[in-house]
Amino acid sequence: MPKTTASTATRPRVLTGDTPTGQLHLGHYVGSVRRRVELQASHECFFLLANMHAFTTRADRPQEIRRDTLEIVRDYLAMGIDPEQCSIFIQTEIPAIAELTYLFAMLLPFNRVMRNPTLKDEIQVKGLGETYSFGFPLYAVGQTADILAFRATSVPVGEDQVPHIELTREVARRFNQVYCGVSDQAEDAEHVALGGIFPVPHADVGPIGRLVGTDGKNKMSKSLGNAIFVTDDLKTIRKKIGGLFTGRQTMTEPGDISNALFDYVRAFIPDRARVEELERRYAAGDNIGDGHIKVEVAEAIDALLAPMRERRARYEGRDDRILEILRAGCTRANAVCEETLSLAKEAAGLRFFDRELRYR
């Protein structure tokens, strides 16, 4: 049987996505999107599309998952996410990844992927109780196997994600010790010169790992009714934006920046010395109410998605451009995971045979 070898990327891989729950909003993309678009001309990025995880909830609705997958990549490139230079592709066109999500669901305790603390919230946010599906915990352990499937070695994440990345690196590091003879007194930067298949990938959070939604209190969810979208227009935002609790009329003293109002307008205004101005006044309830930040706001968001809006209705109605677009990415994908798996299989003795998939 002839030896596999990894191939030896010229640029530094990424991978990340989302699942397809609906349209992408502000904080994805202050939380990972707006990262991506800074990486994609200087490393090898891809960008997945999870639908297979977007079944551990929804299961009885395929055609709004497909929907979802497609709209997605509408928001991408409204985003500045540009097909030219990197892969966009379907988690379920990627047959590898299934098959390693299995081998790794080998090397993980049970309890241990029910300690995720982005698990266990995520139950207690969808209200799952105890009626959620195997599947469900299990799309823990095939976050581990999306990423390493590319042998990633950064994840651009917002912070709420960086206990899925950290499980990765707990997988990454077994599969090495396990498979490949790599000492567990190894540095997770030395994996790979040891012999590892498997590079100890790390978190990419951004400088906003976490947007507060307009409801001032939660995550930005569209799940909670408390998000902004790429497709917003200016009136719909200042509505959002005017809603936005501060706290500020039950405050006796001057104003605390620390609220969620202070958030956007460090994370939307982009002229610092006008941001650390309003901070001041604010502050120091020099006559400024929080309307007139909100307003300001309101009108640096709109700036900011006017662009957005233009790029993504070039591709509404446009399925068959999308569909171009992920072909490419999912055969640029398959074309990496391939590579993993077939390591993968080898070192641990699992491998009988080549294989070749493509497109028809």
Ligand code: TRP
The other form holds:
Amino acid sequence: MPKTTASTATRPRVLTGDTPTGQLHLGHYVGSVRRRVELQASHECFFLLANMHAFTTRADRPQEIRRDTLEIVRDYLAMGIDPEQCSIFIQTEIPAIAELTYLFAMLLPFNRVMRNPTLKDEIQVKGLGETYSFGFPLYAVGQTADILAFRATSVPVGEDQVPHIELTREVARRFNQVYCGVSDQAEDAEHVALGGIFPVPHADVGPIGRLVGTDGKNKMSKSLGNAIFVTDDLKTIRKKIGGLFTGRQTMTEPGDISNALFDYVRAFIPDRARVEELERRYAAGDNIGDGHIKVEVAEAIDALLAPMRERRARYEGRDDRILEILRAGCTRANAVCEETLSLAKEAAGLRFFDRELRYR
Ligand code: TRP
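Show the form predicted together with this ligand, please, the one above being the form predicted on its own.
To see the whole picture, the full complex is given below, headed by that same chain.
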């Protein structure tokens, strides 16, 4: 179990998470989960299951969301997230997040929230038109609370989440200025030293902020049917990679190494020298076929996924174990978030009584 001694309390704090939409795929892994696995030993890491956010578009399917929420934990564990080193928790078990959302909503101009390009994108891609719920744009405000409730300094995310982190930075600055007396001239890095409650967090976007799907065009995503999942076996992976369209006809035709196939080469073949050799020969049309490269990529992906599939199998049918991990994670998350909430309420003149929160 992570210790709550002074030494661990000084590890820089990291918060990130996922909306439960089913299984995680390789896009999640290279975009953010891989980074989390790296960070968990040296940072105090909190990983959130944004189950309330799933209600923005699926409020009529609560059982499905509940199942997806537990399923993600299996994928986290499979991908190497270690519940002994970090905390995995459920958003709706942390009341401070909901309370801070309400308060932060007062600090954000409505039009500022609606200007968020990620929200606009989602409205388009998901075909929400004018029919989206009030809660849909509110989730962006909620996400600022997810992060600030932990007073996190770093948020490992894929590129598409950067607008949300930008909004979070604005809320942190504004709160610190309005309620903690921090000057509007202060540098972001100085906010806490100047009495601000919230560090101004930064987005930690890895080298692959967006992984293309096996359709070779769109971002990898479950709903577009272009994803490779942790549970896929070699045969399935071969088939999916085999379908990648490059447009190249012969082994001697110079190829474009900025195509989707080469994004996969760079993302999944671990041997740098081999990657460079493939790039050189492909660009030169040096007798190397797409088919051969696809086989090599599929095998590299299979080698990455094999230990994940094995770890995942250990938690199959073990909801009891998953819930135990989540209860421990929620308990640690609440310890931090209740403290933040209390500080925020004090600063905003909203602290009348103190309270204690405990699961039964
Ligand atoms: N919006 C993120 C996604 O769909 C999930 C999320 C919710 C999140 N709260 C967060 C990510 C806080 C980072 C930090 O992937």
